[in-house]
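Presented as structure tokens, the chain that follows is alone, the form predicted on its own.
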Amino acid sequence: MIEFEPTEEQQLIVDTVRQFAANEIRPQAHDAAESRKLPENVLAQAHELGLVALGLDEAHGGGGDRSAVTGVLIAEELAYGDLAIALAILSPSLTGLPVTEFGTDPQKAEILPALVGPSFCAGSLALIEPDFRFDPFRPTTRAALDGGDYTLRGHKCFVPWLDSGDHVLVIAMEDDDPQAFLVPRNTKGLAATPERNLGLDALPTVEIELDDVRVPASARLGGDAGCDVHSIIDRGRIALAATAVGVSRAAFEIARDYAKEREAFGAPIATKQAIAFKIADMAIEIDAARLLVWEAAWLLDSGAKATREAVLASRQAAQVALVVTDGAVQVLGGYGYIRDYLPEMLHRNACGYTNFETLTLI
């Protein structure tokens, strides 16, 4: 039976992150996008809250709480403040959570201490490829065992690339099986080219080329046992769906509050049927998308396979984000088209969801 009431601890986390998003993230969202620079003070404050460390291996300084439900609650609240900053805050999870779940003891000892250390340290995951035929479960990037090393060849895009990171987790096909490899960013043969995309202006992403990149066999996540890439992708899809709900909620609340204040013909436009119905539809779609996200996360926590539910949640939440953010632009009218107001940025950010698979994990 799915429980719709958060635990006392989860509610405390939600209240804390919601306040942090409203007071620290949202006020800096616009300037961060315009300057294309993340606010370092916000990343440092978020690191002190331990939002990612909560789910990392307890033996290496993490909290040991691998609850996917807790993860989606955090992701929604952060994205409610701003999507780009939220993805930056959660970026350590891109390497930290897979290593916690599947890593060998030496891999955990190498990767995790920096992520839970005294200062913020970013993570990165390279999954998506610049090819319309891209299949996340059968990437064209290849990994071949050559003596005691693996050689990686291929291209990736939409790879988060914050300055403080040391490793990127690369998903590649080894024979007929997708696996993950921990690659230091300064490895010979790895070239990163900055991207310029429609949205997420504050989040640095790159396209990377792996040209005969050689890493030791010990860089294979999980060692001889390998890892379950399907599980990583499921968690990424659910996490992104949660952030889409947060973006949608932000756009909805801005549109709702504006409609209550803006008057036309002697009455708030919220009293006009067309506006009232549009705002009501926004609320319905957001709540429905959130329930899909919670169901998928609950299935993960119960140990069940959640691939179907992850796909449904991610696709529906992405569609809702597009519709709701566009609706917010329309409700604000001319103001919705101006960069000084958030709906314009929220809508551009929402356009990216149909292209993303894993920009964060829960």
Second form
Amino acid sequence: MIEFEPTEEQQLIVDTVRQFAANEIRPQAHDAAESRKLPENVLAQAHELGLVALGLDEAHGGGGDRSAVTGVLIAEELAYGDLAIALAILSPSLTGLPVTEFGTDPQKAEILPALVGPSFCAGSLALIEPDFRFDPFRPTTRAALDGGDYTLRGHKCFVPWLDSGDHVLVIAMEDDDPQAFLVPRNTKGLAATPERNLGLDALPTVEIELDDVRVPASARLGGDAGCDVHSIIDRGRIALAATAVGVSRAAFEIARDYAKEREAFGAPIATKQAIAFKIADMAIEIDAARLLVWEAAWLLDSGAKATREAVLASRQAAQVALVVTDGAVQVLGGYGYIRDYLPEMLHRNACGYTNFETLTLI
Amino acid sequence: MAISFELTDNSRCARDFYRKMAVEQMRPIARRYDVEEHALPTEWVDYYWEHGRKGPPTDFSTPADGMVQVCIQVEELCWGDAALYLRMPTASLGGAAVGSAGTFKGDGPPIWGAMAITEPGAGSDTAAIQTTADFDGDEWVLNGTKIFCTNGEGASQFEGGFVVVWATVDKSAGRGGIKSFVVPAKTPGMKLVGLEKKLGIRASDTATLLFENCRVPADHLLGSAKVRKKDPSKTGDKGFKGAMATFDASRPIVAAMAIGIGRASLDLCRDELEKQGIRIRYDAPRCDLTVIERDFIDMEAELQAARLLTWRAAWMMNHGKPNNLEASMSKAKAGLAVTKITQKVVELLGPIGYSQKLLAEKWMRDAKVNDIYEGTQQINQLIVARRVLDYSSSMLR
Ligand SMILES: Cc1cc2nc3c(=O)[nH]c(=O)nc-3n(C[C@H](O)[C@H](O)[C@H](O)COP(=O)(O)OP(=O)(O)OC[C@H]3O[C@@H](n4cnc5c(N)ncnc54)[C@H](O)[C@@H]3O)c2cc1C
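With the form predicted on its own in hand, show me what the form predicted together with its partner chain looks like.
The complete assembly is shown below, putting the previous chain first.
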């Protein structure tokens, strides 16, 4: 039966995360971006909420709730607070979820306990490469068996790199098949250089060079069986799309409230159709994008392949985020361009959705 | 409850039932009745009345999607042909009015319903209509001109037809004075004075109706005769509010109609591309996508976005949730998205897109009306804006 209402448990989670986003994350968003520093206390608090642990393997301390629908509900709310902080909070999932899904028992035992431990521990995913021709399903980074070990060669960028993490999941081509490898950050031959990007100022990310990085065969995610990188990418796209909806909603609310307050020519600007219609369109597009995300997530949960739906949802949500955050800058006029106000940052963050490809946040 | 996009067996069954009808009964005659603009598509009317209207087999012991299923059915029929869908012998919009404002009880199922609101001088601004209703003896007397009345020919001329006419009983009361009246076909004083020639949906009759001292019994007024002068929208007045409530029910339906046409266009486009060996790749890297693939994927996303907004608005009705905002959202989105999609398909198909050999050009013409009637794009934006800004209609007009 067609239903548009989360379960009671999901709604409870949404309410909790929404409050957390509004009360704890949002107030820190501006300063975090300006200082390019994550608010450690917020990461710690979020860790205590157990949002990431919820989806990890039960046998290793996680909650075992692999519902993508629950995941997108959480992701939207966190990103509504702030995208950079949300990505940081969810970063343990970048390694934790693929390991939960595909990892061998020893891999789970190695990676997961730290992620659900007493303090926050970040994860990391190296997928994207600095090339406009980048194809997530066919990265140019290569993995080759050499003796009993794998050697990895290639170049990755936009790799989340928080202080607390110790592994990065590297996606590389092994013969004709993309596979994932668990690489300790301090492995010889791995060189990380901090990045600066258009947005996401508070989130530490790096470019990494993999220069004959050697890892044991046991570092291959899933062991002999390997893993399904396609499904990792689909899921990550849906997750990112959910955060795009959250960012859009943040921009929409700021624009809406500002438009009701700001007066020009003797009346609130929201009483002018040029502004009111923009705000109406924002509301429509945000709801539409959210429903596409929900549908794609629901499809994943039903066990179906969701490549097409993930593409539709993520393209649409990316477009909506761009238009809505741009619209918010416009509604605030000159103030929209000033960094004391959030819309310009939201807009810079939203611009990334056309470039990020995928992140396994849920 | 849990978020779900799984259709019930009943919905699937209904979808297949109407798809078959669309393929077998509608598509074969779609072009013909586009060309023969004002001809009554008798084979379709007869088929629908004798077989089609029985509807799909339904298993009442299993769950149903309610209004969502209705949207699915409408989408299928309009995938077949939107103009023929509008030319079905049903209560159509008239029925929605009767249902929403609620006291009229016809004998047996009425056929050929129509809703006459629009006048030469008042369309979007429904409160500005000039048609009057005066009480005389125990009858209402209607005077005025109604235009653009869908199904108006059948509703005013055929046995079993009826027109729901909006008129004011008290001009000084503004919208509080506006009421709707049921006028059975062939009532003296109601005249069919013309049928429009249109860009699209040509098989659907769009009538001009003249009311000259047209008398109907007192009980043909829908809802209460009381005139509330003060802010009728905030009172329990069923008149204007009841009439407006019909839009909350009918806008998702119109959105579903648009979506049916949009899907017809996209399906055709995909088929034509595949004939040329072009398949849409969903797993190709961004930079490798052709312009056609990009456009196609964007159109699919837009269509699905509109469909989900529509289903949500319909689903809210199932649960008795007020859906004024969501109904307008779905209509605004679907009306515009499908207008653009059908235009784009004509473009993508090149010369054959413009040719009448295919139906793409027809669907482009048919689609556009969905962004005009049942509240134009702008009127639905207004409604959404008022809702999200929490403004009254006087603050944002
Ligand atoms: C094929 C067809 C079938 C129809 N069927 C029916 C029917 O069965 N029954 C019926 O009653 N009517 C019917 N209509 C009429 C239809 O509902 C009206 O045409 C529509 O509501 C617009 O009214 P209008 O044509 O008077 O345009 P106007 O109201 O004059 O609008 C002209 C333009 O101004 C814009 N506009 C108007 N007000 C505002 C505002 N406040 N803010 C911003 N922009 C505004 C509109 O969006 C539009 O773009 C039908 C129309 C067509 C074409």
